[in-house]
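The form predicted on its own is given below as one chain in structure tokens.
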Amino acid sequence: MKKILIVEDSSAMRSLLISTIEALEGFEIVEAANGFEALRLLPRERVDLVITDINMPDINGLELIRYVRNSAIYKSIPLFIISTESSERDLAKGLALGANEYLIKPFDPADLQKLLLKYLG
């Protein structure tokens, strides 16, 4: 079973997340409520995937990539970035940092789903 780490800091948003990945079957699901947890959590399971939020507390979700993309440990893992930033600025800057896929809220969770098969099928 793959394992995939949300980063997200609205609940509602997380929900979101879980039920769309839910939906599919043969992936469990580990929650952050901010860059922070994250890096936490990291060190304690093995996930095959991160999807992340950019604005949140504490540390965010660029600073949460340019971790991971430093670590010899998590540097290969896909990454996905959810946010509400939207401009060609912002999605430059994401995946310049090594984001794998950028999705824009609100996204189409049928969109999700592909490139969570796309990256773990």
The other form holds:
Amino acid sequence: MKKILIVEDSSAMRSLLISTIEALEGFEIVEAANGFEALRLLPRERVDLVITDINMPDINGLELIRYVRNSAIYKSIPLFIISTESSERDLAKGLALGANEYLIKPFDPADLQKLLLKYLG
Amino acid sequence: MTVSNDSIGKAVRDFLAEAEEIIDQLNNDLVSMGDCAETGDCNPDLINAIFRGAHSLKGLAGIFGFSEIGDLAHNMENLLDSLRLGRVEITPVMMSVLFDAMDLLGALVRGAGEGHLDASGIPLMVSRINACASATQKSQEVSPLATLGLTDAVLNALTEYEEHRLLENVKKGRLIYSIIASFSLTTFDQELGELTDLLKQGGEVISTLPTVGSGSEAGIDFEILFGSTKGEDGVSGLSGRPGITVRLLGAQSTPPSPSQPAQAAEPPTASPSDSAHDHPAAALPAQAAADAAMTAKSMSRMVRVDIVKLDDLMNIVGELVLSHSAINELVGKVRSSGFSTLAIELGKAAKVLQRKLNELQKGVMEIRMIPVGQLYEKMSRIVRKVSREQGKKVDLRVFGADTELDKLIIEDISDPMMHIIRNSIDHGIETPEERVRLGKDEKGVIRLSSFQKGNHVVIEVEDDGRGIDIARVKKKALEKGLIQENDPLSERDALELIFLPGFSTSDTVTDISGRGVGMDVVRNNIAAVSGMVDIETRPGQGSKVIITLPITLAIIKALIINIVGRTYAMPITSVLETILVERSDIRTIERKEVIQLRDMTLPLVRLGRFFEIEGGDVLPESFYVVVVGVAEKRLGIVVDDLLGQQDIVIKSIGETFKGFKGISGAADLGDQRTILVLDVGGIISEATRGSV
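So that was the form predicted on its own. Now I'd like the form predicted in complex with the partner chain, please.
Every component of the complex follows; first up is the chain already shown.
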């Protein structure tokens, strides 16, 4: 069972991500509604992949990516950004900070599923 | 785009619920933004929050295939993005466009929920939004952030927005600080929250960057970028805790070293992360325990529930209440069959059951209760919008926002409330010039207040406008043929005229109040939830609309009565007393039957006539009268028999009986019979108007 951490402040978007991932077999999901929750969950759950939004209050997605990539323990966890095209610069920064992939809202569930299988399948 | 999953239906409902929530929040934030736009000093967090709302809405709408909603939200987002990044300035025109766009968004989401989305208004709105975005475009400037000596590692993790805020702070001549703080992983969110709250009192928290704790995974460090006019000592003083390094950034400073952020900051008193680092074995069990305690705690303690589920629950409770009544009847039967010991035991058990049922009922009822404040928030938006359209200045004052009411009642009265408020601004509050001439403050005041009164909640909408011109009301009613020339009308009666169908005192039909919705519809809508509307007015000083509502609709205590061979239920909350009356006590005044009850003359109503049921015209020597009252009005209802009190569950009787005066719903009696529930408020207004 591979464990995926979803960091997204919109609960509807979270539900949608979850239903997309649950359509595939063999994934367990951990949810965080903001960067704080994500930081707290990371050491507790042995997360295999992180999917994060960028625009979140307090700790944003970029800050989370930077944290993960600077950490000795988590630095090799695959990281996907999910955001909107309006924040192109932010997306580019995310990739520069070490995110592996990005998805643009509204994303095609098939794309996400393909990417998940590529990294975790 | 579709998602092949069963949960999609639920996901769409989630979308609607969340979209509505976002829109409500956006509306509130826009109102605050409207306030600060006047002074030109808006909190950047506020504008960012509004941007984020539009942004989330766009993302959600796109995913769920509501491309029209997404399109509108996208354009709003662009405008708000320029606004938060300082590329455009807030103008009154922009505020108007944003308010209108928000209204349209709300309508679209509601339309999507009901399955008929009308997208025709979007293109015009989009061009208005874009016009406003380009009209106020400011020239872009080059970032002087390099002088701060921030490392690329830090700069790269800043979002475009955070960069902009950093720049704004520099431009305003504020000093930029890097504050580094270490926390334990188990408690960081609370402690960091406290620290940011303290800092915000003395400046702006621009960014919060987490870094892995100094050498230990059990700790976490944060680098906070902070803009303030305070000096270094002042900022250090703000944080009020040890273990924090404050460094002023600037040309003279050396760049911070991200790999060693907090070494210098280690406090003399051991911090949690410290001890975990130094004595891992000793500290870990305690950490694990604290960890476990944190897991059980969810971030939000609220649960979002579909009201239908609560209705189902309420129905079950109602049926349990009926079963309990059946058991009580059995107690009587057992007793009369001679098993008195058994009857006492059974009676005791039934009492315990009743107590628990009451608690259950109360519990379910409380879940349905929401504070009236939620309704007031919507109203404040209406006040803002309408007063803006009318060029009037209105100050909305709210009292008793925490008074609670059944969620469904709040839903049902929001339209009538909106109309009453529109009326107040449209007809009541004078223009600023007129108010000044009259020696009043140029800003009109609308007071919304609510309070509990027994089993009812009273909501009052009071304005300090010109009041209702009774002579004009009479004249209008005469013109419309609603009254005769010589009808003797008291002031109260004349005021009642405005509740008649088709009545409108406005000579020119306005966009606002003249939408074909009159006070008669307001009264009917409120009566549909067993409420009453009253109006008071003082010429030149204002009017007050008083809405009296039951706290909940679901389960009520009722008096079961018999009239001309039919059984009805009457909500006990409106029953004042029941009296036995001799036929000879009845007098007739102006063709109406009345009796003298202590020092008042009580009009009587015969429900047989009211419902046009054959028979029952001849009264016996003595008969029962149920004295009912809602608000200040009293009426005697003649009944043939009183069958006792009972808890009933009111059920809607559907469209068939809608508009049928005097009936508010149906209820099941314990013995499988269904009876009608009387709408006492409706009967009183009908009867006192003289049609019976």
